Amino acid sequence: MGMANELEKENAAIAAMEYVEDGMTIGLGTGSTAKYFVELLADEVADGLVVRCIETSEQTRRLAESLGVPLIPFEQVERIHLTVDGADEVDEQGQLIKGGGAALLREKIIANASDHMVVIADPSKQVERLGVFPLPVEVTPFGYTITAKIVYDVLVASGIDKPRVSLRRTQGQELLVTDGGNYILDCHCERIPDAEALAARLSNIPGVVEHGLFIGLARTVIIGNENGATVFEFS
């Protein structure tokens, strides 16, 4: 399956790069399938492409450091053309779940920015209905335990079956802290019968900076298989 799964993910960043044109300022997403995204973008910056991109995360800005493409500072962008971005799940309405990179601070900020998103993910990232993959709620280390309840009370007043809720950590135990500076609750779900209203509960509880479900956002998914991808739009 590894290396299936790798074509699979470089198949549908290819794809993706049907999407860029000269010129675009492009949101660069953080992740496995994405890193194959910003490659293909580097190798055609060095063939002249001229375009400016923004990055989700500090992995990403290192790697785009690395490879020669150009960044520009978030205060200087005034419209994003174009996002590429994996994700962690997504159904068949374009829902998402993203923020296992613990990137999804960024992401949501430069995606809702975007005048079109794409996601690129293999076969594995599909679901009739979101929820088996952990949910992430970044959350302000102030108070963080007091709004871990509240997260645990809302996922059970929208129909989550014992849902669990844990503090992420690093490899090494200690909490794991995001490029903004906050902790993030895994919410696990196993199913989530009603995605928005969840979505629209978690956004009002204070204390929760983001959360993970990307509703309305992706206008395309792109999957890739072993011969290419599979191109779905959404309006």
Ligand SMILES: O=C[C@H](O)[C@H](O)[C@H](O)COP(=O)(O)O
Given for the second form:
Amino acid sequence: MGMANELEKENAAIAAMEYVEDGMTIGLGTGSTAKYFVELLADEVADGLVVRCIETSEQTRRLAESLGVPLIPFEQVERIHLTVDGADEVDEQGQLIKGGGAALLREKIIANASDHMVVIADPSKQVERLGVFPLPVEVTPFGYTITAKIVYDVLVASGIDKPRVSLRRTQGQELLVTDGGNYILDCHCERIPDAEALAARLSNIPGVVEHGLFIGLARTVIIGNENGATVFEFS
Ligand SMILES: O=C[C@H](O)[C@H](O)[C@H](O)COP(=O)(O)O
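Okay, that's the form predicted on its own, but what's the structure of the form predicted together with the named molecule?
What follows is the whole complex; the chain from before opens it.
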């Protein structure tokens, strides 16, 4: 990861702070870009900002707790005013691939429940068409081998040329288990002709808990650069 890339991520997070208001309930994203946002938010909290936050992963919960960012249990959340999160790919319609860090299930639940989702990313995440980044699909352990075969067939039926589906493993080569207790299939598509149609098909497969296609959830996409950030708004 180059220094420029980190500066670009940080500048995107700085721009996202503009959307934070006192008294908000804020969804905290997961990943190396979202980490900058949590750190900036912690600085503002230390200066008196009053916010209540909900985390999208155990990793982010630990980060927020270590920085003194106040977290509340999801059961106490009536409304999430703002969620700030990263992405693995962002296309020109603001559609996303997420889940590179295996956090997609809680991320999508929180993004979908939020009044406003702001995505922060460096320029390397911008694509004309989604699919170069392997699409994460979260599946229940029960029946996962059959579910993987059905996911493969759905990718082929969706016009993906020669897809490859692999189970995500840890460094120790065990099957990765998500915060939700599920497995992740990484679907190597190269190019997804119709992300919205594929998203609907994947959601209909029994055993698929969630997938990393975020369609119509990001209202704002902030792309950091070395001098600042560019903001894209989607209705
Ligand atoms: O599962 C992880 C999330 O979807 C992340 O937001 C995504 O992978 C981007 O992470 P990063 O900002 O580290 O590239």
